[in-house]
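Only one chain comes next, encoded as structure tokens, the form predicted on its own.
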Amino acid sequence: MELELSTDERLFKQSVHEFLSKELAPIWSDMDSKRSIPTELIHKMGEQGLFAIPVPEEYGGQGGSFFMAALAVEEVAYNDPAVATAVFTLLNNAWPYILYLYGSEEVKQEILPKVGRGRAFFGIASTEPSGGSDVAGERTYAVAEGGVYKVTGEKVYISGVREAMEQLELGSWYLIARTAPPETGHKGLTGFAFVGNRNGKRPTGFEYSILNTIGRHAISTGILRFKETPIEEKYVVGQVGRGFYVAMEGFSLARVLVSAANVGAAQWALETAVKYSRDRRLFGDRPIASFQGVSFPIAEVAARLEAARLLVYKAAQVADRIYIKKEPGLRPHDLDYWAAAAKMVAVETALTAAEVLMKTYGALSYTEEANVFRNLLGVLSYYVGAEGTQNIMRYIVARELIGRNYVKG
């Protein structure tokens, strides 16, 4: 495996890092106090081509590559470690990806270039109120009239729902439906390209609300509810009926940049813990990283983060080698085992970095003027779920690792 960056890479992390510490480590934890992430920083970041990373430039993407958007996830998080900002740079350029992949050219053609600009969200829109792991048993049901799908159901813990709805020119999500009878299965669901928001206006029957986080704050999260609301026909994304697969590519090319976003968030709070364990002092001016239950915790953190991002730079690899490179032999389905083991280790990796810090910092990690509490609130919001939980990450491991026939759910 090849761990240098390429000239290119390196130029786009350095250029990334740059803009990133001027235009959002500054602001992020007023963000996150103010729930918002501003409308100027979005559209800036879309002009600095952080969106839709891998997709074609004749779509408005940048015509990158899966490592590059992980690369730009991981520093974006870095900057945030809150990770929201990390939250929305993600969806809008695995998800985008997918839209291009299987979309209709007139669809893709009109919401595509707007994501690149940073003038328009493309996320998704998969759990129910009945759960998420469980993406074959979804409810939500279209019924196909007459070159329309009325859509009824609804959707909740969806990212961006404030963003698309009120913040950008255009807010979208692929949304799964239920298209044939429950017995029916995975096999019975399709994807759309659902827009709930154009300038502003939305479709009928169609409203949202947005739910009250206890971290994560600057991206919103909320429920979308659908009562007979009509998408026409050229929304559906791949064919009728595979909206299940289509939903699973989305996921383990999401799941390599989540993973990377962890990366970039406990890469901070290792460097927050490490400088301040220098600089606090105590029992005759000693620094606490004199002491090893201070250090030794730290260490361990530094050498799990080096394993984490190797990892997640191989799963973003493999990625390109079946998207961008298109390698003979290789299929979408072989992503998974590398994207679930990248997420596993990361997410765990990244939460225990945000512990450490806040035990590095003792009883000031307790408070809202230490901000560290910030980065263990949005991480955790990884290991409780976010492109799936940490046991869904196990199985899917164990299922590749061990086979199929012998790991069944």
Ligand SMILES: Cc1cc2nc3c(=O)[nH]c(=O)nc-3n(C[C@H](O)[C@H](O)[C@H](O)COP(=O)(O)OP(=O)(O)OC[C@H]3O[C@@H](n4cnc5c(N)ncnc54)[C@H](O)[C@@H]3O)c2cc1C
Second form
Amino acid sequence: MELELSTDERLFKQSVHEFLSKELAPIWSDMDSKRSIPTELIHKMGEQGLFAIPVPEEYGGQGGSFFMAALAVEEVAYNDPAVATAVFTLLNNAWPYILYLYGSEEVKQEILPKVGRGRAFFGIASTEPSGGSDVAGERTYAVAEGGVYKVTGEKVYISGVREAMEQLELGSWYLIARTAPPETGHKGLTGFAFVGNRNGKRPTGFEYSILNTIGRHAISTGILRFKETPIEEKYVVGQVGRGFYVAMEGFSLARVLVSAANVGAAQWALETAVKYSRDRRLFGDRPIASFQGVSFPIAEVAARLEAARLLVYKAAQVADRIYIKKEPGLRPHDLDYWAAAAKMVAVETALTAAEVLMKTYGALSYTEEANVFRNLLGVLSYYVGAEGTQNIMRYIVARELIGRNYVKG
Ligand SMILES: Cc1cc2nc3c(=O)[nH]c(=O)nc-3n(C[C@H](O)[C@H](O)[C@H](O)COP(=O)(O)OP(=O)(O)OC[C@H]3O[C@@H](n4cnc5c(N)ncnc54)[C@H](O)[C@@H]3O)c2cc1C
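Alternate state requested, the form predicted together with the ligand (shown: the form predicted on its own):
Shown next: the complete complex, the earlier chain at its head.
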């Protein structure tokens, strides 16, 4: 395994960094306080090639890799440490790839090129009011009626609802719904590419609303409600009854990129803490960095972050070996351990980095003007939920390490 970036990877990361330091870094805190990502920024990010990176060019993707997507997401989070645009970016890299793998040709051609250009959104609609961790227990159901499925149910805490429904030409999600009775468990679930917005038009029986969240405000989190909402058969993603397995592949790919976002956000927190520890002077003009109570926690964050980044890059390389290089003998399931381990470590590193930054700033951190609370509340979203909770990451790592027969969900 290479521990350094190749020349191409370094140049790619640098070009993304240069673009974002002009277009995103100057406005991230303003976006967070105004609770919106400008549509023009989404378009520009698309034109810069930041979405659908691993999707082949013939489907309007960038023909890149998950490693490149991880580098891009890391840079996006570094330049928007409230992580709103990182969420938008990671969703529109991982889930479009799932559509590319398992969607029908017609639907792929309808959605993917628009995602690649920043004109469409393709996220994930899994969580229900009855509990997000228990995907196999989901209740939203779809009934087949002459080539059309009628979907009824509710999805909550769904990222990107306003952006998908109000800002872009097309808004869509990988939607998980039950197509067989509840007793079939995970084998009764089917995945759909649900288009909620097509040039401002909504399907019948579909409504949405936006939740009042406490952080990463620039991207919305909302609720999708379905009442006999029609979805044509061609929008089934993968086989009927295989939706759970397809979702698990998508979650692992998304977790790799979530981890990259947390590495980028932690890097910003670390650098911001270092700068303040040098600049803030007390006790006879001494920089606070001269006190070990300030410098040691920063040193610990730096060391943990180096380790987290290597783990995230390793997970992205495993994703590429499975999906891009298609190495014989590797299966999608082989990513689960690495993706869960990476998310576990990266999210906790980012949260510690945010906490250390708050403490380094002292009372200043508690003001809106300092903006550092936006970083804390942004990364907190990945601690409490989003692509699986930290406990679920521990469960997956334990299951893969010790064995399914020993570790039960
Ligand atoms: C900002 C934000 C954005 C989100 N975006 C999306 C999105 O775009 N699409 C989407 O589908 N979902 C999204 N989610 C939902 C997210 O994925 C869920 O929060 C997550 O799956 C957990 O579900 P839950 O919140 O219902 O918690 P629950 O499943 O009710 O769990 C509650 C607590 O119990 C613990 N727990 C549950 N089961 C176990 C177990 N077997 N072992 C140990 N501990 C367990 C959990 O770790 C958690 O601490 C988002 C969430 C947030 C906060």
